[in-house]
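Have a look below at one chain only, the form predicted on its own, in structure tokens format.
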Amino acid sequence: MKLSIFNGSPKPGVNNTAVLLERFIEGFEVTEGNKAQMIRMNHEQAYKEAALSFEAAEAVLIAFPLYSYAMPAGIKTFFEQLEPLLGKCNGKKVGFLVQYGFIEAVHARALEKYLEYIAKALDCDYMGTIIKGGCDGLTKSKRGAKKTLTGAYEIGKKFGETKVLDKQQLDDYSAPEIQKQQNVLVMKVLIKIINKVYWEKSLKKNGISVEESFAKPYGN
């Protein structure tokens, strides 16, 4: 199987979209005659040439970081160069991988829901949606995310082996879904030290004061 794997993440270099790509195309290629191609797009042209390459590929993996609940701006750059395409995919396999921060699966749940729409609006047979939170820091510490990227290769594995993205599978991987109580009241903490050691720290060095980040500038 031949699979055309789109790598959205806007930052240039190495990135923890990357490093979950690089486990995941280890395990899939473990099957023999399967080979990955790997596509970066992180500017405007390279929208453009990933659309033709979507266009002429078998099965494709698009995956990138969760912004903002959704997408970064270029990967909808990326949904808009394909749109003379509607319609006209027949017996393309799409599937996505989308990654961040947070811990609960649940923060990605509604762009799933519309990554599926995009693939069915081009007539492609969706294959599901690798999601995975709790990514920050995988290209600085790949030892401490061993459970992570081994989740990430053993989805490949079985995905080179079936042609199919197992969605008890995916499940079992995304979890947990929503965060346990006891851990709620610790994020709250966590987030108060955070936003006093870093985010003033940072707002300072940039000359702004912490009444300033509450501005309201649109406001009533």
Contents of the next structure:
Amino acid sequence: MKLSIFNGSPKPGVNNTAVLLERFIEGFEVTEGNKAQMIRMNHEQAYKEAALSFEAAEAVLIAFPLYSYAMPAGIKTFFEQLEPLLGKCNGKKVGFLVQYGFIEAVHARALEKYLEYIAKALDCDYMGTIIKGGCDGLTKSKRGAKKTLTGAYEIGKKFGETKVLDKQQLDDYSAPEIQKQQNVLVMKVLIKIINKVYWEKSLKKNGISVEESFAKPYGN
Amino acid sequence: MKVLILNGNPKEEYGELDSYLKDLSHSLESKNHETKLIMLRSFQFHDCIGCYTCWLKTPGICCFKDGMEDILKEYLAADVVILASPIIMGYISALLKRVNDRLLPFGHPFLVLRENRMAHVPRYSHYPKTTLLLDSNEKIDEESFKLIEMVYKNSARGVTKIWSSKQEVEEISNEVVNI
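Next up, the form predicted together with the partner chain in place of the form predicted on its own?
Then the entire complex follows, led off by the chain already shown.
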């Protein structure tokens, strides 16, 4: 199977989406004959060109970070380029990968419904959406994210073998859906640690105190 | 009451939404509400690139100086913000989504747990009531309307109200006032 993978991270350089995709592809290409082609799109011209690659592709995975609970504006620009293809994709296989910082899967569930809807409106064969939270900082520390990366590899591997995204495997990978009541205390401690170790440290590196980080330059 | 209307219609040739919003703006003004209507397509806004400059380097201020800073100021000064867009490919326009993404400086990187899920700490002590006005003329739009509603209801700051341009201008104008 030839899989065209569109990486729609708006970042100019290294990005968490690419780190996940790398492992996914590794798994996918374990099966002989499978080949993934990466298409990077993060500027206006690239979205236009990507639309042509999309039209020509046999099977597609569209990957991006979650921005304000949906696809980033750039991916929407790409979708708008696909407007002439509405109802004309003849069952082209399309799947999505959405990654973000918050841990719970629930943040991307409404978007997932939209992605399924738009894939079907294009007359594509919607394969599913890989949802993974807790991905902020993948580019910085791969060691701390072993499970996340192994999971991406395993999903790629199984997809490579069966040519379908396994719903159960995706759900296991995305868990937890929300924080269970009994976990709330643990999560509150974890969040304190993330704020301290991850965010405060990053601020400090830039010479910004916690107080300064709460600046209100535009009003109240 | 101060009302800010952001017109996210990307197409000049599609004048219906433009004139609808002008009527809405006049209607609100006739009720003595200070109303500002901004045409987003007359700006060249950059996409948010997730660089976190507005969180970690110049707190509250974006790395791009392309006119968005004035919109952020207007946004915070308003009591009600109406985000208006035609439905294109089942969602709000890329133009409006770009502005939506660029609201990142309104948040702070620190996390909190709210309703059993993570959220970011707000930067400002209060925000205007944000609403959506969707223009739905095409045939695939009814389903899209529901999906857009679902996405925005799932979001942390949410939206107070979602309107359709199929509604009468007066109806919406009255609801804005009583929001």
